[in-house]
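The chain below stands alone and is given as C-alpha cells, in the form predicted alone.
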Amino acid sequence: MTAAAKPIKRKNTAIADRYDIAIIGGGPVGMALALALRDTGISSVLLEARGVPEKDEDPRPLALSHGSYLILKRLGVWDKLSNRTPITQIHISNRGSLGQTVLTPEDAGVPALGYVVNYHDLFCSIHHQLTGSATDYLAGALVTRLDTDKNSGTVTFDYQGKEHQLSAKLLVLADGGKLAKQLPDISYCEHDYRQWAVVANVKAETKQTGTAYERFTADGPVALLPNLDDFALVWTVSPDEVKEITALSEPEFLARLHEHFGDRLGKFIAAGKRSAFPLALKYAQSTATQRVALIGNAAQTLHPVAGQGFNLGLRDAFELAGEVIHAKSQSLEIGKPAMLTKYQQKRQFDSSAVRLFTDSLIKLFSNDNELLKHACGLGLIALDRMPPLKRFVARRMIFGARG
C-alpha cells in the first residue's frame, strides 16, 4: 500500500482500504450486484469512472424480461422507475416471406412478457436506491491497474488527481471488459456483424397497444417496442447506410423507416433524437480467474435482437450475488477457486445458449437468400402453430436458458 493510498473521505463516510468485494463499473449491472449484497454482512465497494449524468443523454430503450422485473422488484428498484411500458405481445415477421408468429403472456405463463424502460431512467433509479443505502460508492474513480494473488486482488485507481489502492477478496469486473485485458487468463472471442443500430423514439399513425414488433430484413432486424403511447425504435442498418440515415431530415427519416418496416402501423409521423452504435458479438472464453469474476458486458456483449443482452447481464449479477452470499453463510472464503468455478459453471449454460440463440437469428434471418428466407418463414409458421414450442421459446427468452 503506497503512502497515497489512504482511506478516502466521501461525505460523512470513508472508503476503506480492504473489502470482501470490489465492483469495478457502475452501470446498472454493477450497481445491481452492489444492491444484491447490501445488508448481508458482506463488505463491498463500487468504483465508477464516470460521474452521474445529470440529464438524459442516452435514449436507448431497454426491453426488460419478466425475469428481470422480478430481480429489480426484489432489489427495490422497480417501483422507482418513472415509465414502465408492458409488453403484452411480441409480433415476429420476416420481410419477403409469409411466415410470422405471435408470442403472448399466456404462452409463457406470466402476466406480461416484459417491459420497456429508458436506460437513463433505469440507471438513475438503481443509483438512487444504491446511494440511499450504506453501500460504499465512488464516482469519478478511474481504475488503472489490477493485481491478484491467491489470497486477494488489488485495485489501483485515480481519484481527484491522486492515486489510491484498495484490496478485496474478490474483484468483479462490470466495466465492459477493458480492464480484463490486464488479466492473462482472460481472452475474448469477437465477431463484427458489420451492422449498426439506429435508436430513436418514434410516433406512428397507430398508437402502441402493448405489442412489440421484431421484423427481420436482409439488412438486419428492425424492432419497434411499445414506449408510453408510442414506440422505441431499434433499426439495424449497414455501415454504409448509417451516416446517411442518421443525417436525414425528420420527414425523410420517417419515410425511409415506413418503406423499410411496412404499413402495419401506418405512416410514421414524428421522431425524437437519433443515435447509432456498432454491433458486435464479444464474449470472454472464461468468466472467472484468480480472485476475479466477470459480469454483464465484461462477460459478453450481444446483438440487440430479441433484447437479451441486459437481461443476461442482470442474471450474471444476481447469480454471482447468490454464490457470494452462500459462501458467506457457509463460512467459506469469498473468491476462492471453488466458489468461482461454481459461478462460472452456472452461468456458462445460460450465456452460451443465449449467445447461440441471438447469433443464429442474425445469421439465419439477415440475408437475401430466397431459399433460406422462405425456410425461415416456414419456421415462424411452425412455431406459431406449436404451443409447446412457443412456451419453450418464450420462457427461455424471459428467464434464460433454464427457463
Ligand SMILES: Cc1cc2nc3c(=O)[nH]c(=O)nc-3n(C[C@H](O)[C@H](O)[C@H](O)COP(=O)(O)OP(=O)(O)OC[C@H]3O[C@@H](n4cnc5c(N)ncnc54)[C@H](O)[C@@H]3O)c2cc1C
Contents of the next structure:
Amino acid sequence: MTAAAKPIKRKNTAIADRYDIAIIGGGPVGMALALALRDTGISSVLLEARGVPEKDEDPRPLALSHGSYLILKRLGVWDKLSNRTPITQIHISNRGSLGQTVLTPEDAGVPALGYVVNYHDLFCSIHHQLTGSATDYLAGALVTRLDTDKNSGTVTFDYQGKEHQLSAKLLVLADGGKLAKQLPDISYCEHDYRQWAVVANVKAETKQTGTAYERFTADGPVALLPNLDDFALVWTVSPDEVKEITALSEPEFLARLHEHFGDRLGKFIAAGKRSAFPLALKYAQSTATQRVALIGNAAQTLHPVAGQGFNLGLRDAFELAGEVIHAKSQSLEIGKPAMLTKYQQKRQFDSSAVRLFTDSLIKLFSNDNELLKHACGLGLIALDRMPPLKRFVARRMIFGARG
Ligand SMILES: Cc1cc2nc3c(=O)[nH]c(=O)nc-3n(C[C@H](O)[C@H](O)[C@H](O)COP(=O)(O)OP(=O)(O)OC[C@H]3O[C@@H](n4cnc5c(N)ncnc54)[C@H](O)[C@@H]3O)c2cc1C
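The block above covers the form predicted alone; next, return the form predicted together with this ligand.
Let's see the whole complex now, leading with the same chain.
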C-alpha cells in the first residue's frame, strides 16, 4: 500500500475501505455485475473513471440478443429502456456472389431475434437502476494501480484530486482491458483487423420493417440495423478510407453508402453524426488470476460483426455473479482459486466459440479471392436450405456457444 486508506463520503454514502468485491470500470458490463450482486449480502463497490452519465454520448448501436434481453429483464433494466427496436429477421448476403440467407425467430424458436438499443441509452438505464440501489458507486474514480496477495486485492485510485485505496476479496476488471497489463499472469493475444467501423444513423427510401441487414464485402461487413424508424449503420472501412469517409459531405456520404451497400433499401436520404472506432481482436489467455477476474471487453474485445461483444460480456458478468453468490451461500470465501477456476472454466467454451465464430466470419468473407467469395456464397445458400443448420447458427448467435 502506498497511502493510508481513507473513507470517502459521496452524497450520503460512506465508501468503506474493505469490500467483498471491487468492480473496476462502470461500463455496461461492470454495472450489470454490480446490479446482479445487489441485495445478496455481498458488499461491492464500483469505481468508474468517467463522471457518468454526463459523459459524451457514445453513438454505437448495440444489437442485444434474446439471451441478453432475458438477463436485463431479470436485472430490472429492460423496462427502463425507452428506445428498443425488435429485430424480426436477419438478412445476410455477400457482395459479388449470389448467396444469401434469412434468419427468422421461428428458425431459432424465440419470440424475437434480438433488439437494437443505443449504447448511451443502455448505459443510462443501468446507471439509473444502480444509483437507486444500495451499491457503493464512485463516478470520477480513476484506478491507477492494482496489487494482490493470496488473501485480497488492493486498488489505488484518484478521486477528487486525491489518491485513495481500498481492498477487496476479489477485484473484477471491467475496464475494457487496460489495467490487466499490470498483472504478471495476464497476457493478451491481439490482432489488428486493419479495419474501422463508421457508425451513424441513416434514413433510407425504404422504411425499416424490423430486418437487420448484414452484407459482407471484400473491405469488411456493412450492417444496417433497424433503429426506431430508421437504421443504425455500422460500416467497416479500411484505415486509408476512414478519414475520407467521415469527412464527406452528407450527400456524398449517402451516395457512397448506396454504391457500397447496393439498392436493397433504395437510396439513402439522410445521415446523422458519424463516429469511427478502430477494430481489433484482443483476448486474455487467462481470465482470472490471484484475487482477480476479468469480464466484458477486459476479457475479450471482438469485431462487431454479428453484434456479439456486449452479449458475451453480459454473460461473463452473470456467470461470475452466480459463482460469487454460490460461494457466499456455501460459506466459502469469495475470490479463492477454486472459485476463480470454476468461473474461468465456465466461460472458456462460450468465449472461445464466439471469438472463433466472429473472427472466422471476418477472415472468410473480407477478401477479394473469387473462389472463396463464391464458396462463401454457396455456404449462405446451403445455410438457407438447411433448417437444422440455421437453427444451430441462430441459437448460437442468440444464446452463446451452448445455444
Ligand atoms: C462499432 C461497435 C459496434 C458494436 N456493436 C455491438 C453489438 O451490436 N452488440 C454487442 O453485443 N456488442 C457490440 N459492440 C461491443 C460492445 O460495445 C462492447 O462489447 C461493450 O461496450 C463492452 O462493455 P464493457 O462494459 O466491458 O466495456 P466498456 O464499454 O469499454 O466500458 C469500460 C468502462 O471502464 C471505465 N474505465 C476504463 N479504465 C478505467 C480505470 N482505470 N479506472 C476506472 N474506470 C475505468 C471506462 O470509463 C468505461 O466506462 C460493438 C462495439 C463497437 C465498437
